[in-house]
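So this first bit is one chain, no partners, the form predicted on its own, shown in structure tokens.
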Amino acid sequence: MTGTARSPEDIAAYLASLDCVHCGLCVEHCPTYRQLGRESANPRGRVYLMRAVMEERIEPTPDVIEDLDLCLVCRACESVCPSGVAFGEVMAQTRSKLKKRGPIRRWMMGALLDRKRLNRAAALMRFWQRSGLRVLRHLLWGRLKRMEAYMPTVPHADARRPLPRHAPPIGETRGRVALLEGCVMSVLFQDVNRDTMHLLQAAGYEVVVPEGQACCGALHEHDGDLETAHRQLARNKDAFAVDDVDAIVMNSSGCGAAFSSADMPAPVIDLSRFLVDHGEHLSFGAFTEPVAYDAPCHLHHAQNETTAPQQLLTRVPGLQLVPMDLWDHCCGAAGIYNLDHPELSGRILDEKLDALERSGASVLLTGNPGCLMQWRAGVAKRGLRVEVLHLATFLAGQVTA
């Protein structure tokens, strides 16, 4: 590195993409690559750019910027990596650096952090979607149209009220966990924070839901905002440091990566590891219909997570778990990334789409917000009739005890 002084995580940065040793077998299973089939649209190809802008022997160009805004940052390239490059710490440090972000995307990311805030908004969204007012979304413009079109039923007020502060177990206790309501999923997706509950206590757990927790921050370090990530992880830190709690259980993939990443007070575990390692005593009733799932990205490739919603899945008696061709790879939803970039998330998805039409399955299980809106607007809009729920939802419908 050349030029003035670096801090440490620059210096960390730089240190981690001289691991890459250019063998190229993260290239096919990139999903930016499989599309646009270009050397800068690759893990390999990125890395070499950044390097390049580190070592300042090329400017951050435009079209640089474009090349790496285009990375889903999905880690996959890291789960065939033989050399463990730490690709996404890499592309977030150099993100931090080259990234420009506009007043509606400050509005947006901001809005994250305030959970108020962010129900007023879900409030107006709402008004919006049953006022006839929708009739206008023509009018609407770049991302806000975007956002409008993803943007799934937004939740009476009563049903995004908060998680009780306390749920004791039901039957014999056989523990204590703490579990993250999270922003996104708070406001659109409380029904599955319910569920997680209810899964959780039917496994004999009590549940904790800490005062002052705050959005993970996952977005903004995708977005390359490293101080309101890091920010949001010391507020997350504190707030969890609660007494005797066996285990801080995740239900969003993205903030079970981000508090992964840190030293939180307790173990960081994924809802599904936690019911396999400790939910012998749920049982579940029987379920007949084809269902396939599809790996949330940073479970499957920053997590390691690759097989308990699987173990989980085959202990619903008469459940038929059906392959899906590219599982493993992104949807496209990328936190705001089909927001970004429509053409090319939407390329993703089709592709993706095309593996879940062929597999037959009438129920499409995953496990993250933004997985789960990007893949409703596209059954949706394809026609297809598959529900798409979220791993919890559907085993919550099914336990018996």
Given for the second form:
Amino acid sequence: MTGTARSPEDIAAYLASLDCVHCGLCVEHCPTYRQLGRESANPRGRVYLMRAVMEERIEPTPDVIEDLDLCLVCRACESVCPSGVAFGEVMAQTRSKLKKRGPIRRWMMGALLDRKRLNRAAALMRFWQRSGLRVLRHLLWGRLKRMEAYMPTVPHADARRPLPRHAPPIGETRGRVALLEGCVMSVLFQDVNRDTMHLLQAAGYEVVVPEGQACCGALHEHDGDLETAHRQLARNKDAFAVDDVDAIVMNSSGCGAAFSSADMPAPVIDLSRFLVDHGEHLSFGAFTEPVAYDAPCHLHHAQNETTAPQQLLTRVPGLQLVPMDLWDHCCGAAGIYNLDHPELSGRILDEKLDALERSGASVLLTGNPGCLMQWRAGVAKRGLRVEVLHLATFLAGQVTA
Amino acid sequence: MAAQACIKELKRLLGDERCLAEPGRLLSYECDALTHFKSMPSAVVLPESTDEVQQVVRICARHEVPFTPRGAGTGLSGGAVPAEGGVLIECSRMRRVLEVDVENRIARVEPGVINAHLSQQVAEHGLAYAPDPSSQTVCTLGGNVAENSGGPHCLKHGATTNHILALRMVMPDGEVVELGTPVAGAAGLDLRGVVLGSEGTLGIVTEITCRLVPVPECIETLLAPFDSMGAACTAVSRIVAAGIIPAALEALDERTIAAVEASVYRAGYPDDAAAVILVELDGHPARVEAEREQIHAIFRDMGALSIETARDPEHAEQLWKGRKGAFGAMGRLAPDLYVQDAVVPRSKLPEVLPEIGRICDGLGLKLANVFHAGEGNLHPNISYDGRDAAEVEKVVQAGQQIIELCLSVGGVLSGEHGIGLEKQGFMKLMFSDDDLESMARVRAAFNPTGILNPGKILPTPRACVEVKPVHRLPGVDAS
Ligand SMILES: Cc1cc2nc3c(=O)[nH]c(=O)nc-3n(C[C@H](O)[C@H](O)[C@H](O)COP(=O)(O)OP(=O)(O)OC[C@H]3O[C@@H](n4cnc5c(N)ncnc54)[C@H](O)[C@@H]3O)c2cc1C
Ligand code: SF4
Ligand code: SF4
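Having seen the form predicted on its own, the form predicted in complex with the partner chain:
What follows is the whole complex; the chain from before opens it.
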């Protein structure tokens, strides 16, 4: 980034980096620092280096690029920064300048944008998983091998079919909301989408799934591809400009954070908050096993929604929400971080799995597809008897009216 | 070059992940939380045991490469800034709590354990580690020992030195020594006490045995706004003069309140006050009640605008988080922040504070005050732009004038942030040549070659670290 003219975004990012006064109150909240212990792997060090690169005090040498790349962009540092450093913004801008993307990566990120391609890839994956071909998995290498290992069982085509465009409310009508199907969500977790829809209907809401909606672009932003991210948001802005929608309800915190950062045609609200505020008519059946909640970073830190999921759970009779250490720390999924940095991601997850075991929970709830996959892979690897569920799935299973 | 050979050996000992020598990684270690002193190490090592620290020290000593210990880098006097080309020994990976002896209320920990984590870990036994620097969620016990750190609750419970029983330390030649004993009341010279506050110049602490205190039966947090800082400070002196020693007694001024209220640590401090006093009482419920009544009377008498009591522990925590986030919150006012740290007799607070205001006004600097009022420990915070060389110069001048002012009313150079690089030049204002000579001898007894954390505390003829300001965004003009 030497010698070039500065765009307004560059200048904004630079000014944001100046907000850091080096107080250090963020460092212990950074999962990568907890593992590595080096300054350049914590928020204060990263801001320092990003600023130094922008000021051209240093070249972006490989060690700088590596330590910036090792950032999960979990934004835990923003939640504790007294000076209000917009860390995510500075990092996104820096990544857009420094990140190199090879062909496999471009193919992978491109697939997310196209429902047809994504479905073809899912079908292929399902075939691979169900035929005897998996015995050949030792022939895979690198990121592909890791993706294969970590991919949950791809659901049957029937279970992947698109959501109905309209679903009527159950009982008295209270309003109308819109839903995003998402990219990964729509092929791997369409059941979560259906459960979300069901909960909203049960709460008395008509649900619309607007035509023309697309991947939110959050993973692209995370990857430093700001152009694609902006384009996807613009597409969705048009798609969601439908009449009489009270809210756009989100069930994936990554997408929720992306949507809330844009000026969408209707208020963007996470499912948990929506049900706390508007689901007073829902009632739930009793559940008596110990449950832990793991906060998705893009809900807790990026959207600052720190209480709604827990509040909602208090409405389930008998439910015992057990405290879990590090519940507000990243699980290491972070977009496709676990594919890019399997070793560190595994270390971060290990610390969380220890906390899960100590908590004694038999059900773990979270609210983001990446976290679900990461946790499920970790729980399976350790052989723990803990069920990992999306909050929507759990609640849909408990709802009685 | 000695340094290159040294790094090679360190790499062999610790591997790439724990011996850093890459340019960007090193740059991130060029300063601590006082950013205007900068100097680059040639390597940073992250040992995980006393044994590894000892080997690192021996390697450095053999190659005559100076070395400096570092905790979380939240120090505010440049203590953990490396010698140019030296090795930085980062303790962040020595973070095990080795032993908790509930019966005797003692814990033995590694130096990289975070202050607040220790209290969290022993909370289930109804115990806590008392000293609570505002940086407690990140700073290390090793750093606390080296700075003899204080904190809001040290008014009643005493600073770090009152809570440390014994230390294991690697000497600058690699010898491992044990100082103090886990049982209070040692015989002989208190060498443990000498190390407390020595800012990493006598040895590298690798194990700390500390006292734990029972969590008090009853805790009450009060907040009182005033329409003048003078009245607030007089109230503080009167509380202490009445024989009450609250657990904590803190003051924040208008500008600090505004910065905190704009931050994630928003505490609900009143926005129309010129000052607020935050008081915490703890102990037996009857005693707390009696003290509360006395304090209420003093506050009313001094014209407090209101007196609020924290509703519940969460509310109290919120009030404290605001206080503890205050330094960082001031980052909202300008890119850089300088915190001065000096102590004056409590009774002088009402006259000293306006005088500090005049010094900063005279230099055109933006000042905010947030301080440990009960101890007369001032923290004037000056917001500035480190890219502006002239402004940096003014900040340095203001720092000096404030120190001279505090010393002139019978105050002390530093309350808790240490001397480090920043204040060695002022040591002569407070100590005679004989005093300094005695200190140098003590240091030489531990650290005869000066290879450990050179250039700190005692005035040196030429400090190799300088104030390096001015960096800007190339391609864009000054504004
Ligand atoms: C927001 C903020 C609030 C603060 N509030 C307070 C406060 O209320 N009270 C207070 O007293 N201070 C306060 N400080 C200052 C600072 O946090 C303390 O001095 C703290 O003890 C430093 O700990 P650290 O782990 O960051 O040490 P560092 O800054 O890394 O190092 C400090 C000194 O300790 C030495 N050192 C570190 N580890 C070892 C070791 N293992 N053996 C020997 N020497 C070692 C270093 O060489 C250096 O001289 C505050 C700082 C900030 C940024
Ligand atoms: S908490 Fe904020 S101001 Fe403090 S070091 Fe971290 S990013 Fe910088
Ligand atoms: S975003 Fe997360 S990983 Fe990145 S610096 Fe902040 S806390 Fe650390």
